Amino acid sequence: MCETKDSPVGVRIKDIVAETHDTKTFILDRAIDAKPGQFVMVWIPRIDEKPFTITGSGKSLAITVKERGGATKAMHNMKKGDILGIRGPYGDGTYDLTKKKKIMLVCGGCGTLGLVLLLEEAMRKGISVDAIIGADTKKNILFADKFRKLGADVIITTDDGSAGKKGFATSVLEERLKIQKYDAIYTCGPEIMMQSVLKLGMMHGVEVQASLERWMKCGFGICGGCALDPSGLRVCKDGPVFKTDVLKDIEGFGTMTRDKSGAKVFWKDMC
């Protein structure tokens, strides 16, 4: 397997799969050995460099990209055979499945992408997996069929009730925790959702592991743009996955982050 640290290596796009109306998976001609929770820095020539979670490792690296801004729009306009620059994988803090027998995955929006490799590893280890996949509306549900095919017991929620149960993923989690014991809860998605997951996990005495998103420039712990207050832990190097003992002490977890200049901003103002 190939690691590309720490300068970009040119890789060619082997295939592109449309997942939803605005989300595509790019399958690349690069073998990479990634752990669940790790990410790569992707250079879009002449445009920008951005971090993306890994949704497929092994013989072909895969990343799944939702069109959000200029860089992702440029990627969505790319074709088979086009070239991207890749470096990584990054992230020393990854999901931990040690001594787990039954787990819950709580996925919100694009956060579903960050839990695919974890589900695959859990299945290989014979771990029983329940998964709640939440989205605002039916057309934005990601990887539900993939999760089912891999062996997870999937519950869908949508904010508008257009598919599955109407409401938030955390409401279903609250119901499940009253009737089912889990060894751990793994979550990825909007931070306000993960904040609620953390509170529910602590209330029921269940370990929570969450993948955080912060502004990343270097990806390997030098720039400090993704440092967490007050610990100074870096999302790119010490994370991106953190457990309950760290999550509960992060200043502004679920309410605040920092922009590319390092200034504090509130999640509600970014929506």
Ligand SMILES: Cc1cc2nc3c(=O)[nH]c(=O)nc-3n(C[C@H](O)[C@H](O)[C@H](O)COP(=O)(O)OP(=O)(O)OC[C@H]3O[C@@H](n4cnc5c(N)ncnc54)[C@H](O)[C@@H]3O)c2cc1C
Given for the second form:
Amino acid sequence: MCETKDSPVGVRIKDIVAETHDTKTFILDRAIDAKPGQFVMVWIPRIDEKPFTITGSGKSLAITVKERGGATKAMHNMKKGDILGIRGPYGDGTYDLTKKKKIMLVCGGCGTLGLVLLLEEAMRKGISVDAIIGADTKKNILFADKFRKLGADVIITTDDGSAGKKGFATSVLEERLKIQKYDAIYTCGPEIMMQSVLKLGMMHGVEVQASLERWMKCGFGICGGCALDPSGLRVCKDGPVFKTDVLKDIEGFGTMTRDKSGAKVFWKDMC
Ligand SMILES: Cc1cc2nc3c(=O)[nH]c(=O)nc-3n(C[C@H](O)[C@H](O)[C@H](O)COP(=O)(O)OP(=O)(O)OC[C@H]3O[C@@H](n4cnc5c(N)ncnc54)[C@H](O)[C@@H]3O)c2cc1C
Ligand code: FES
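Instead of the form predicted on its own shown above, give the structure for the form predicted together with the named molecule, please.
Below is the whole assembly, all chains and molecules, this chain first.
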């Protein structure tokens, strides 16, 4: 049989690690060579197919899944030895570390998982990394220990002050940018947070790279379901990571997305 990256391949779950009360990492029986920011389409038998960022590459592909709706609930009920279908890796637009010496990562909620491979690569390249990990409350802080072990200088923020500094990740970023020069800011998380990161980056003349989330069907650029207005750039193929030059021109960045039918919807009405 001819195997392509666009046909699902059956992979077995080798291990499952509980990260928080609602988030698990699935270590899969499949080697993969992925760049930071890339994702795979995961077929959950008899349920659905969904995109997930790659949080572990090399000998074992890993994905980290927050329980939200039908597909992710079904995944959380799966056991070691169960089978998933995987296609990918996808995404030509990945995080770019070229010529960087000192960088800042700004992670919101489960956006932290989108920056793990980037942090690993930055460490391999000897780049100095500061990271702000923001969450609404303590129990939703993800990967803080992992980030510290990898070598990042981590600041925690929570909206309710139950851990770290009380307030938004972007307030800490604003303070840091007054005293520290960064070669780039890398962000992943709620789009409203990434919109603020973009504004701060532009004010201080620092490049921003952000990973976007849109409804995905094909995952490799043919259905148009994830196209951005007005450029028509596709998040699955041209992204999911975009830089300041593209982010600043996206219509409704931080406020608007599209639902699975393609209709425009506001992020504030979706939470
Ligand atoms: C490139 C990419 C990478 C992703 N990586 C991860 C990851 O690493 N870990 C992870 O937990 N999740 C990730 N997601 C989101 C993941 O695909 C969703 O968690 C999943 O679609 C939810 O599926 P569900 O069937 O459980 O919930 P559903 O019932 O489909 O959705 C639950 C809620 O989330 C909303 N929603 C779901 N997907 C989207 C979307 N793409 N855009 C806007 N709203 C949406 C729905 O409107 C609904 O309100 C990623 C999404 C994209 C596009
Ligand atoms: S999901 Fe089909 S073009 Fe992006």
